[in-house]
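Single chain ahead, by itself, as structure tokens, in the form predicted on its own.
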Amino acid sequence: MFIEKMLSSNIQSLDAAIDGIALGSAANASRRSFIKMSVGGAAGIAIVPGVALAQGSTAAAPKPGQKPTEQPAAFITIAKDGTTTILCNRMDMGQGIETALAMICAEELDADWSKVNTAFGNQRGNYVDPAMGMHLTGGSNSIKNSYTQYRELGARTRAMLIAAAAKEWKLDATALTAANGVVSGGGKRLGYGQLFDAALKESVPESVVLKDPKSFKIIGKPTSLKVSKEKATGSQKYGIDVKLPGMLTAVVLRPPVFGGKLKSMDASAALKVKGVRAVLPVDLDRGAKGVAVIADGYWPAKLGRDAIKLEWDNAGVAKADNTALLAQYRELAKTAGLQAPGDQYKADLSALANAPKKLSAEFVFPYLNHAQMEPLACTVDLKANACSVYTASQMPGVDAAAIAKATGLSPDQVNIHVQMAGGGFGRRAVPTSEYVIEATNVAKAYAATGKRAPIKVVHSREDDVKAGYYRPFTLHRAEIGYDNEGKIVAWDHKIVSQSILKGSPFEAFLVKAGVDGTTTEGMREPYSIPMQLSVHHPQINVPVLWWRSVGSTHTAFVMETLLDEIAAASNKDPVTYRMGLLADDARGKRHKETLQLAVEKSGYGKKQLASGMHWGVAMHESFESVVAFIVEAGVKDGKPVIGAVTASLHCNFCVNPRTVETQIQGSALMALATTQENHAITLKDGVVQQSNFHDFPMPRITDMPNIAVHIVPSNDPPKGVGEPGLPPFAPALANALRRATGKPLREMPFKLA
């Protein structure tokens, strides 16, 4: 998400404010301003319990080894038998990362690898993002940001497993050795396991010796999930699964239209319903005002919920409505807008009246739902003096502190329990903790009534549906001169879409000149083009988030395609003109051996294709990964047809080739359900016309194509994986059927009659 990538290079390491570490003095003040505006903001971001600001505060930064994200005894459990638990300081939601993070800690730990297990850190200082000083998982940034982190902790770890041998022994440390699990030296022998209690009374060694990368043996290794069995075989829990003694299951009836309120109710029948507990008004996201059924199990809760009798209270709320967006959109693209921040964005546009050649282009954008597998659920046990959650949340520091202001509870009495997650593109990240907070606000509902238990709310797949939050609807306008060769001279262009992040408390960092750079991100770069871009930011009454790699997902479109336009109407090779737009420095080096390895390997320009069949190309960075896909395409029937897929990808080092290789393709079928006819929420008087996967429909097995997936090699620190696959398969899929139809396509998902 563009959210980690900002605040990385806005906030940089915030962890020194974790735990009561302060800041440092004024070149830090905005900092401070940052993280005190968020505690007190309606989302409650907070960096962690615990934190203390010391306005004005000179103290000298910790030791290394000393920080709270640099403690081997937060991470790392090792039992008498040598069986070792690396905890994860992220949510996986399917991306493998608590294995990668496991594999890259055991490395250096020369922990045995059959022995790891892996699990969840929460809200502690200890888990936090350590280059950017928040929990925060997403933005492909996992594996990009804690790299070193887990190296060092598996390092230390060892260290101290030697020093404690040492000392048992009575042997100096240098005449030592640690593989496998277990320390030897001078004919001596013991188990990591063994040493480990004693390990942990060691001090945490301020500097390690990492391995040289050509002596891993972990690292880099095609390797399956430690949790692959329990997935495959459905023993695996995910947030949905929890279940706590006494506990009870909440379903929640929301007002059709974002921002509606309960005017009248009758809950006679629904209190009829065998296993009904309460039927309770909560407040909701957003001003928003629903009714929870609070029941013995999920169908009780589901079955009172349907008995309900109720009047909506609409009045005063804007109700969006999908043909009155594009009219509005459309006139908005006609203006200037916002001009986006940064010299690549001010281009003189005098060339373009003149200009030889000319293209227009208007590309339209669905509101998307996330549509992770398992629906969202939060489990709360509120008690008078703890609160304890059990959900998968991307963000359980920001959870954490909103938390603890609903409750009036100090953060420090509140535990979030982080769960593995059946998905989450994004939507387990809500600035404002929306489904956390209306969980929150159940179990006080309750407790209110003089009864406490354990609540879990369980969203339906339907409340997932017609309740979340969407990716932005978006529209694009571009008007771009070119010569004969092919050489853009001037291009206009114009982004309508709703901001993510305006009102929210990542505004002050990451919303530029009033333009939030989600929106821009993926536009122009790394091509060599002058161009001119401007924004408009309507306000419009629908809940907006990130969405798996965020603005890429249309402007990487809009551009792959518009440049295929141009390549072919100028009569270039759609590689060889990609390649004359990239600079020749070490960014436009990684793009192109990106799409060279691609053309090598799909036999691109060499294969004879079947009849009927045409290539396209595309390639895109985002996330700092770069990923290009040539696609075998065509139209049968009127529907399109997709041969061999072929994908590269420069992720520099790359930790795990298997998690690596599984992410480009579900990345791949992803972008591939964004083309397919109908998959788009539309809304209508305000209210959300899709409900499950009949009316929102994904591909189905037979839709997906076969994808080979490589890899440059490079011996750089790793980048992200986890988003970057998406935004060029749709561009490269729809420049193979630009050539099979001759009509360019600007329109998600694909209309080709």
Given for the second form:
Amino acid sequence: MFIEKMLSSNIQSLDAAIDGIALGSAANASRRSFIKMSVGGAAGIAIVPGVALAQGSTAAAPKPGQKPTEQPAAFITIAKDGTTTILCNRMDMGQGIETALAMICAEELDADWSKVNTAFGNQRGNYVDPAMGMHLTGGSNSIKNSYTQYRELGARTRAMLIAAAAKEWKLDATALTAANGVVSGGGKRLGYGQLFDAALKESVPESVVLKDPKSFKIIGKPTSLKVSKEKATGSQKYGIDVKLPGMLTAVVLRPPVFGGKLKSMDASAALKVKGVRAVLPVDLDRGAKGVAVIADGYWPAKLGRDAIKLEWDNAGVAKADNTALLAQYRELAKTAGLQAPGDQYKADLSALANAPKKLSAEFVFPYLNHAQMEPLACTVDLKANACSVYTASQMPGVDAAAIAKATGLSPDQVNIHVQMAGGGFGRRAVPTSEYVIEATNVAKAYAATGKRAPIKVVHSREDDVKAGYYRPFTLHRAEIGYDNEGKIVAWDHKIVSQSILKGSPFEAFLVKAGVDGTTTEGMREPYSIPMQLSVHHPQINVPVLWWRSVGSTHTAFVMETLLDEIAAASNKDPVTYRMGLLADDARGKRHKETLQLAVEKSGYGKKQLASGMHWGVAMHESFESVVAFIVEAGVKDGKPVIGAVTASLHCNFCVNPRTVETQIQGSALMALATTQENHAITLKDGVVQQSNFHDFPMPRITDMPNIAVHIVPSNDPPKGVGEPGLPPFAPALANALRRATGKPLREMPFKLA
Amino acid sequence: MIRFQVNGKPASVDADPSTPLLWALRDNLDMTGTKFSCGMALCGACTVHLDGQPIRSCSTPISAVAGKNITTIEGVNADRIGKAVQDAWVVNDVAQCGYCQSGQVMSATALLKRTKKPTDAEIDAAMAGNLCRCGTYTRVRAAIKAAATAIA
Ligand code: FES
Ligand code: FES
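Taking the form predicted on its own as the starting point, write out the structure of the form predicted together with the partner chain.
Below is the whole assembly, all chains and molecules, this chain first.
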């Protein structure tokens, strides 16, 4: 939903907001270097001066084929032997986008797929999302916004290769064809590698004719990751593996309470550790002050950190505590909050008081750590007039602007080398650029001692678990009135949750009338239900962030378990009941097709389940893709037992069925984790109680259900799949378990006892 | 100076004897294929073989490996079974982000070296200590079975 909201919003404010970060202290950076460009009718914003430099133009909208995001030379290189490298304008954290974008481009390029490999672009103008105007990996946007872009890049390059061959052979371009990395015609043949240098001298065609999808050879076929072998043999490099000449490694000692400050320190023992170079106070996120230990490697840095004796100053710092939070949130949920914008949330509740049946429910969702397997790491090479940063960032444009501000450099002196990520799930897209700025501050502190070296800041798992930026702790309260047929007559709903985006550069787009859209997304839609929705956004001293599928992590659970309960209480079949709430429009049709596919493939309602096993159904749309799960589950010895799981997905046209399947399975497992014992971040007296996988446990191979994934066939423009598989899994499981026990589950992680 | 063999070649590391093998490999020997994730023997990302046995290198000090043979993800393909496992990993598209996969491959190789045709229960027992946040477990299992068939 992210992108639509951004585009439909006031673009001027993004300009201003991003100028704010970019120009804050880089006072001499030129306002002129931020140009606007027109993107297919909707406006986008280029936040980096690379755009202006590449174009050498002013604010006039460039013609098609001339925008930085349309320049083949910035995306494609073909070596003499035909090896074709296609640059990815996203960060890859396991979703396989580097392969998917290469497939899309190679299709129209008519490349030899066996000779294609992939690489990542930086944060600059060529590699921004063509709709967003910034390099951003999130919101399941990558395929949706770059599908046409990469097709055109391939088609333009193909046309330029043909034009170069036509010149060489003195033939008419129309007499030539290109296929499988070779241009041929008039009895002659030349490989792309032989033509590429000459092709780059050809002008970039303004318009190109794209293939009829019926003739696709690469797009739509199950395709292995281009880096599959690297990832199986240990040669794939991730952000944490970066090594630069003379590089040092740092770990940071952060205050146990968010925003705490270093009061006094005795670093003498730390400085005696062999390999420790410096122990320096550093400014941290949220006004905190901590200590960086800079050493020859991770282990001496860690030993040095362990040896520091210090005192913290928590004066004026609020100490969040789960017990108090729950009480506070419950109290808040008793009163109406800020009215959620949109007519769908402004129902008349007068029918509630006298409704024939009522359901009153409270749901509690904990803070959650992203727990990507690769801990955060960021390498900063800070020079007097340039800063090179190596990290797996989902928002390198925002990070580069923040680094410029923190260092006093101009944005074009900052270059972020986007690295492969060992998972991300939102944790690497931080509007405050927290971990990137922290690493920059470490580099600055070291430079202030008169020395310079590239420094890699590495988080330990404990650092990662305790650093904050969690999925917000969230409470829902629902009062529902319905009749004897299960028809909902009024639904009064309140959500209490910290806002993710208030105070961030994204506030202007996603916060409306004080209500953060990432809190309410997924409520009510697409069902026609008379709902009144209001929201409380308490301010709590715990940093929060989007976490794979964002608001839908809780809204889907609330909606899909409550509807299921009402269906059951009304003696309605849960599938039939949902179908009845769907409109006959295009959106309703997509949902019906999705649910129907899961019903057919699972054998729902036909297949006899083993005794003690029950069906659980749920469906949810997020990021414009619809996913349904039908789960077979029961309870044994107080623990859930999960049988076959069937998923169906409507993402419109599917680019790579192989990675789409893995995204849905992986999302389901991540959702399963949220239901499992102890999978929660809790705070006591301001301090996060969990630290590593023993107290923030994760599912193992023994927990993995058998998940069959089915895709609804469609030729409509593709949508994303990185997140939509997550929201409907947990409610489907909860619905099956409620049938098994008779008791609804309204708290995550599940408490079955 | 602590000496041992890595992938059949002599290695020496000048570091505190308490240094975990993981960091000696990654920082001193520039072999970054072995991954750091939990540092507490809780996730398996750092799995290597010590004289053929799978160990968690994050929790094994270099003092404990002096004079021993270490095999890492970079060298496991020298072994017929290790090679078969890596090939099966590619054919079965196991990796998503791939960060846990060095450890998965090393644990799977150790399993197949002990047990040529593991049952599901044996796969569970051997692989339950290797966490994967991306959820590749279904294909981990399939690839182990494929590798078992290939080496049979
Ligand atoms: S890093 Fe060694 S087991 Fe997790
Ligand atoms: S493939 Fe990403 S953690 Fe396993």
